[in-house]
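A single chain, nothing else alongside it, follows as structure tokens in the form predicted on its own.
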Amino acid sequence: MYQDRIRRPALMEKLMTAQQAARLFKSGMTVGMSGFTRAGDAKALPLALVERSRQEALQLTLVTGASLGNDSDGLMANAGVVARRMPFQSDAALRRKINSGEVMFIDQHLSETAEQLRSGDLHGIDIAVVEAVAITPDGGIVPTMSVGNSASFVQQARQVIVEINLSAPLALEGLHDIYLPASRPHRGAIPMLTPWQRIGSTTIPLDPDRIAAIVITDSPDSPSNALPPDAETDAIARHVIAFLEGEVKAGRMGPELLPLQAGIGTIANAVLHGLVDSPFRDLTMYSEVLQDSALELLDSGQLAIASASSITLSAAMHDKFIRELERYRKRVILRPQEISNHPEVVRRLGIIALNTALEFDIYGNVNSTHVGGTHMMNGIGGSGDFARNGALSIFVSKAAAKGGKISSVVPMVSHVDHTEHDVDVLVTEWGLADLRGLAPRERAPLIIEKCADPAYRPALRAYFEQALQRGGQTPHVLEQALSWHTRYRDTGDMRPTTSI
């Protein structure tokens, strides 16, 4: 039994229940779990750890690739299992624990976690828990629908627990390209010259003696929670496509564009969906996650190759991907996230980075993470890896939220994740502002007129005109710069009752 999944006979002795494997954990340990944007995450061990915590206190530092699925983050947080968490999450229950101060959250660029673990800047991984399709005769782990940080966790952990997921088809084997950089300072270049190039192995190498337990599961990934396109996201997509058409016409890139990256979520997914009706052909993606829109572009023939660290799909698109895996596998590659997001590779390939902003200000600074400057939403994810190092950094957002009570374009962002130096283009449903080559005083009027909701433009113009009277390279009225946020905090509505 399971010989097609556990191909090293001696490892059959390591089979145990999730509850038995959970006894290997001790309070204070640092645990690395597979999982990246709700894909390829461990299914059984999180639940077993929650169950164990009901009998005795168990607090862990939990490190992943990105967000976990199956409500695992929230269940573990509510049970008190998670004391510290990094580098990204998207669970409402965990978010509440983070913002109440009960869980210490370390928000990191997704390319940096494995690097900091390797260099010893972070506490090493005590136990790695990795979901797999199979274990090869030499002990290699075949990942499922994501790689994330799994390869680094396995490389560094004292013990490894493998969850063999029977719902993951064996045909996933060969989809992955596992390459890890050497330690600094004597590291060679990452030999990645094109998005379709393979530079590593198809499995995560592992000394089988370090496998402490093998747990059998049969549970699918959680489906994507991205919403379908709407009128506003369709408008954003049209602005982006028109801009890229202009870049081609100007001779700055060919009709195949430069490799594309798109962050996780509804708006970025919708913008890529809009490319299905665009004139571009032979596109490539070098991204961190593939969503439904990537498969739509593969199906339309416009996307030639898609490289990422994770595949996160709606239920219907996931079923289609599995049914037609033999067709997709020729054009899809999954890599460790420190390769998919590596600044060296992103800069070399010249990525067009498309990411989502919570808010941006009149000078082009972007807040991706903190509501009202204080409350964590999800995390910076990989947006910074691509924004700072890509050839083009595009941030998109709907111009207003909460029925118009919140403006996404503000005088000053309440928290800065991406400074004006890392932002080239801003887009809302109202228009697009190309900020390249513009000084702050030139950026502000353009952002206000092109991107802001019309209901907020008079107040933004008034703020900018008053700021100009104060002078400065980047004019501000400091005592009013965050007044929009405090007004929303106090009244539930950013809209001013009088002009500024």
Contents of the next structure:
2 protein chains.
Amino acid sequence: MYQDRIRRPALMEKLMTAQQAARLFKSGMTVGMSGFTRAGDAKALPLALVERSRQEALQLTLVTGASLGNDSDGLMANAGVVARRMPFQSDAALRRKINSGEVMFIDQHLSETAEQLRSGDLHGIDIAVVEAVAITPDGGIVPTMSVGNSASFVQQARQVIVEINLSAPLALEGLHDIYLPASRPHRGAIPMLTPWQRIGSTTIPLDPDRIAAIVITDSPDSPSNALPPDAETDAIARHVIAFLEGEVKAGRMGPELLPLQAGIGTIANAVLHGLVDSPFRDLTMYSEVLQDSALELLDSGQLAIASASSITLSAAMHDKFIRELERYRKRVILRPQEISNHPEVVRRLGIIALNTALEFDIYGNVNSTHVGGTHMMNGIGGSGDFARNGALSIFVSKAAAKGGKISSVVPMVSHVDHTEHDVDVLVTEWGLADLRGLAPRERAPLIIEKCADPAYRPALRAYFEQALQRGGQTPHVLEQALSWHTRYRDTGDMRPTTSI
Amino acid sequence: MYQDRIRRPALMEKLMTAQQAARLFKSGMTVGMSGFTRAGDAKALPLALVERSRQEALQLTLVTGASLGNDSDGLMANAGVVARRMPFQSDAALRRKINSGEVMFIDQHLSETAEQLRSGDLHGIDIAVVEAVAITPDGGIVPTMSVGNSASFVQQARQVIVEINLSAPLALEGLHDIYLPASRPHRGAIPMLTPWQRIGSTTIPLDPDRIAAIVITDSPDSPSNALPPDAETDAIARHVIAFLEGEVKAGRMGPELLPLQAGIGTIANAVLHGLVDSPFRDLTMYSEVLQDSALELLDSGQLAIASASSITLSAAMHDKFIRELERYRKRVILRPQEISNHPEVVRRLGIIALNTALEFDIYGNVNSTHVGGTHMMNGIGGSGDFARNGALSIFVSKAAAKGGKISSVVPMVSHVDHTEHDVDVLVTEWGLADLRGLAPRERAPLIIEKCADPAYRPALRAYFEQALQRGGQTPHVLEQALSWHTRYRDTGDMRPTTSI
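Compare with the form predicted on its own: the form predicted in complex with a further copy of the same chain:
All chains and molecules follow, beginning with the one already shown.
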């Protein structure tokens, strides 16, 4: 039984139920769990920890790759199991606990968590819980649909719990490329020179003696919750494609462009989807997550290779991926998120970074995370890793939200995740602002006229003109800079009733 | 004549006056000039361009390494020669022109300018003006006290003007290490694994046919304008040293620490000066600029090696450096700023980054550049290159300014250059806040109690408590968040008259 999944016979005695494995946890522990954008998360232990917390209080620091699926984040948060959480989440129930101050959320650049664990800046991992396709004879772990921080967790944890997921096909083996940088100060260069290069092993190495438990599961990943493209995302895609065509025409890149990154979510997925009708060929992706659009581009032949840390698909696309895995596996590589998002590799390859903004201001500063300047949505994720160090940093957003009651273009963002230094191009359905080489005073008119919803342009122009009277490199009317946000909070509508 | 400085005889015919060379310029050109934090700047051409602009209008885009000395930035700005300026400046007259909107200033991460020029994101360099110690027989340029972006300018410019500075000793030759990354997509790893490694050539390679003019000068660099340490900077230094001692004791680094970076200016210089009395040994610097403190640490034996892009010294220390150059040259390396600040190398080596904040907020966001949220001081410089990608990001500031009328710790910064994600440690003369692994709600009390001027703590506590009532990951009272800045603007004093 399970010989194809547990290939080291002595490990069979570590088989136990999730409930038994949950007894290994003590309140106060730091736990590293697999899972990145709903892919490859541990399925059984989160539920078993919730169950155990009904008998005795259990408060953990939970570190993952990124967001978990299967409502695990919400169930654990509601049970009070998660006292501290890093580096990313996207669960409605957990979000409420974070914003009420019940859960301490440490929002991090996704490339940095592993580095901070390695250097001891963060508390070490007590127990790692990692979903696997199989354990090899030497103890190596074959990950499932994401790598995330699992390799770092396994490297550092005192005890490792492996969840063997029988629903994850054995054919996933070989998809992964596991490489971790050495500790400083004796670190070499990361030898990756192209997105398609393999620089590590196909399994996560692990001394089998540190395996404390093996739990069998068979639940699938939660499907992607990205929405289908619509007229506005189609328009955004067209603007991005026209811009990239211009870059090729100007000789700044070839028709294969530079390696693409696209953030998780509806808009980035829709923009990539739009590339199916584009003239580009031999594209590569060096991203953190592959969504349906990546497979569409692989199928259309435009995408030659896709490297990421996770694959998050709709149910239909997931079935297709598994069914045709032999075809995809030659062109898909899954890496630790420290490597998929690493500043060294991102800068070297010259990534075109495509990420979603919650809002941006007339000078090009971007808010990716905080609704109304205070309430966490999901987290910064890898957007900073790519926007700062890539070759081109593009942020996309619909120009307005809530039926026009919120403008995504504001006088001053209520929270800054990406400064104007790290924002090259802004895009909404109305148009694209190419900000390269422009000073803030030159950026403002371009952003207002190209990107803002026309209903908000007069007020934005008026704000900018009034700000210019005050002078400065980045002119503002400070006492009104955040008034759009307070107006929305107080009236449910950002639109000015009189003048600004 | 000049045989030791112009070692390719055919080039003697390119000798001309600065006034003659200035005739090569046309309005609208993009000009790349050497110079980084007042070191190694071209001395004659700026004056000649000012002179020429009296006869006919001359408006240039001026790109440098960083700030120029000899009032060149101000003289050129006042003459209307500088229409556009990047990536950094620190001149009072130019600053006025920037803040009045007469000069468009593009404030950039110092590692990125060369990359953007190479990729064509910025307009190419028409003419490079580079100060040199000498020109070698094959046309190679030996830089003076900085490298900055000179190698990139020379590589890209259609025409190169070399200023041979007779006051720069020939013994500077060999100090420099010139390496530039290749164009994408065919770029290898930067082969630097230690701060003391040499990976390039000692001269900037140049096809002599592109030398359009050689001008002889003999003016020295402007001396550093950093102020001497005082009681507050001494206190800041003590806090930083105690923190680093704690890191060593906790086993997170050895007594040689990790390579140090320190920003330009009084406080960073004073903190490094404080290390002279510290227990650390075999320290290394991998920084952008070396100030007096670096030489003091080399002299005290605590600093083994110093790598940077520029050397900016007081007059006395400059004389000593030149006098004892044979002793220093084995332990000092000057590199292109793209390499001294490169994300790849900064992340690999694990730099301890020490930079100065204008102000920071209770959640750890840092404003490095904009006075009152609108008016440019100098520029972001390399602070973002190091703070984002280094191992430890420390920001220092005096807790108050203008006799206590300005608090450096505010509810919300009026401009964000570094987000809380990139800020590990904050230090004022009152104390040090170690923010690693903390959520924003945990950061606030620590920052208020450890770093704020005691006179401002009650108001900061009151703001935070009121903000907590509103909830969120990063609680704020939005309508009051920038009220400290508007109060200072309106009354000349940030101190609240009543409650917050």
